[in-house]
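Read the single chain below, which is given as structure tokens and is the form predicted alone.
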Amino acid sequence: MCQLLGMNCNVPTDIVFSFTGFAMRGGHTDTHHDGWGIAFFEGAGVRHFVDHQAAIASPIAELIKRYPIKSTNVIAHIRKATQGQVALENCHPFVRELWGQYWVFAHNGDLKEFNPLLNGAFRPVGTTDSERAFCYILQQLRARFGEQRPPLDQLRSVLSALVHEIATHGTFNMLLSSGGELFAHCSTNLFWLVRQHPFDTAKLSDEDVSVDFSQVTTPNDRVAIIVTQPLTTNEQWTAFQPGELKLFIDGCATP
């Protein structure tokens, strides 16, 4: 299956480091070579990159690992196709507008049986049950509650009985984000950690790469990272449980 990363700070920071370790999962240290992709936030806009090759291979991934662009909000993606052929438009992750904000999602698994009826204006560009499961989350979030957004608590108990739905039908972990804050959902595997302060240095498990991250930020900063499999050998990662979902602002896991 696919495998994903996000993070969500409460201020701006690059995501090299852990995007350097996770794209050699990309054809190098696993076999996940059907493309991959990230999306940064930056105030309303998306920086949205995807290429159908490997990313141990694609001059995109390493345009990604030397240019450090800071976001409050990061999802990435490296596919090992499950349904759709190997091709751009079924590259996670994927990013649709609603209530006047682009939304980026990603997702881990397979999901059968499932083909909703979409008759609105989120529709699939591409043949994957992930693309097919986004469009349907935000079609019914939609439907629930009109053009304008909820408050967040409204928004969480809603989204909560969506992705539970829609993993009775397969593996549903996935990344999803409107800038602001991001949603963590995991059928299977999926771990979280929040770098803070007194920050110490984090080794790569999958490149020799380390990083004294008391030297790169403030005592201020918090960056929640959250992973299929853990990316560094030396910090404490918590393993989500099946079928939670968990909230992430400014750089913290809500209860």
Second form
Protein chains: 2
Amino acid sequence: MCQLLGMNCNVPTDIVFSFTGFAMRGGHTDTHHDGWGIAFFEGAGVRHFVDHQAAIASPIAELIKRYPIKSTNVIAHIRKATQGQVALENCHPFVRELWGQYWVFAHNGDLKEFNPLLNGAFRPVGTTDSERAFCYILQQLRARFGEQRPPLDQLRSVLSALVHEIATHGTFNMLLSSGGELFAHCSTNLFWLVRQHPFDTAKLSDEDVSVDFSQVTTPNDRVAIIVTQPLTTNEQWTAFQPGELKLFIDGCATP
Amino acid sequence: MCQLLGMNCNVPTDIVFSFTGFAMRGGHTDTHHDGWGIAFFEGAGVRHFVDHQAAIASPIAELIKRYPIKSTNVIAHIRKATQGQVALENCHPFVRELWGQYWVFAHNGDLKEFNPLLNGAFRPVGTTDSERAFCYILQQLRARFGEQRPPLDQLRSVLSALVHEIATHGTFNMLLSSGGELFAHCSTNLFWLVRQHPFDTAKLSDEDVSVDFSQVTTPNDRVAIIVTQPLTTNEQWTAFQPGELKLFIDGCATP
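Can you switch from the form predicted alone and show the form predicted in complex with another copy of the chain instead?
After this comes the whole thing, all chains and molecules, with the earlier chain placed first.
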């Protein structure tokens, strides 16, 4: 299995603190050492870093920890291979273009006998069940809505049916974003919180690091963090319900 | 205008030496400071780095210069904006998936009144003429060959017609790769060489750096470098002919 980390904010924010704890699980405090990756939206563009090395041994992960890239939507993943060999093309997150926007996707779980008919519009490059699921989702969204991106409520409704269909094949915790929003679906393990005014100090559970967010934020900042297992010891994390699809916009979970 | 750098080899090779000289043109020895990018194929996967900062000021470019990522096909680009604002989504190279393979593309030049009909299969995210041309090429390749990648000679023949059609709109120096080969088309400025046994010392023209390739290679290694302007002062670079499309495989220019 793997672990997921997502961030959705109302102002561009760096993910250095959360990623530092998360990356420790990539071979140090946990055994997810079969690659890792992270994607940052920056306007319509995406910075996409993947590495088949363990996150704790990766010079690129080191850079991410030291270089505060600011983004309103981030998806990260550390991998423990279940399907697909350890190779760069099997590292999450995956990126594709649909409706003139980049879409970023990462998955935690294991899908059994999931071999949907892919018509060629989106085809996996690697050999994971995860990338197959991502290609299937995008194919079905295009088939349903054609060449025009629909309003968000319609998108959410169709996506909800799609992820529930896929989840009948196994565990399907996933994060998906096209830059303006972040969708999170839970089959088994996913937690979230929102950091907002009044900000406090947070302590990582995987490393002896704290940060006083009141020193690095403005009162209007709002940052939602979504993660497989809580990252901090002194904050209130909310567990997703199994089968729940949440939509985060501007650092808020929409009802 | 921009500058292009490509590498095609028969064994995974790092591009640290050539990129070091090339990156100096991103704001130091030349004025291409409106972003840069580089993509490395690694098996079927791609490491894709883009940055809207000047290459000489970019922490990610610093990492690339220090971290020897080995690849058989690399495409890099430094940008001086002509069309499209300075933004991450307008940085080359661009990446898309076709036939279950990633395709990487970068362009130097300026296309006038180039507004092909894009049917939605591949749509630009940014606002450059370059990304429009890339989407058009992939759309036409899929339209021509359907869901099956054709043999390389057929691909080359159709691609040749496509790039000549696009080049009627302006300057279209470009590099294109799906990981196993590298296509290079010249409208105006493009040079190439092959480094092979017996290897010698090469001296960069943009920085006081030399490398004795005989110390870091085996007699079987073969590395083709393609670049907008020669990178070294003591090697024999061959100019492309205007209108020439060259195909590089395993470090060789095919006839």
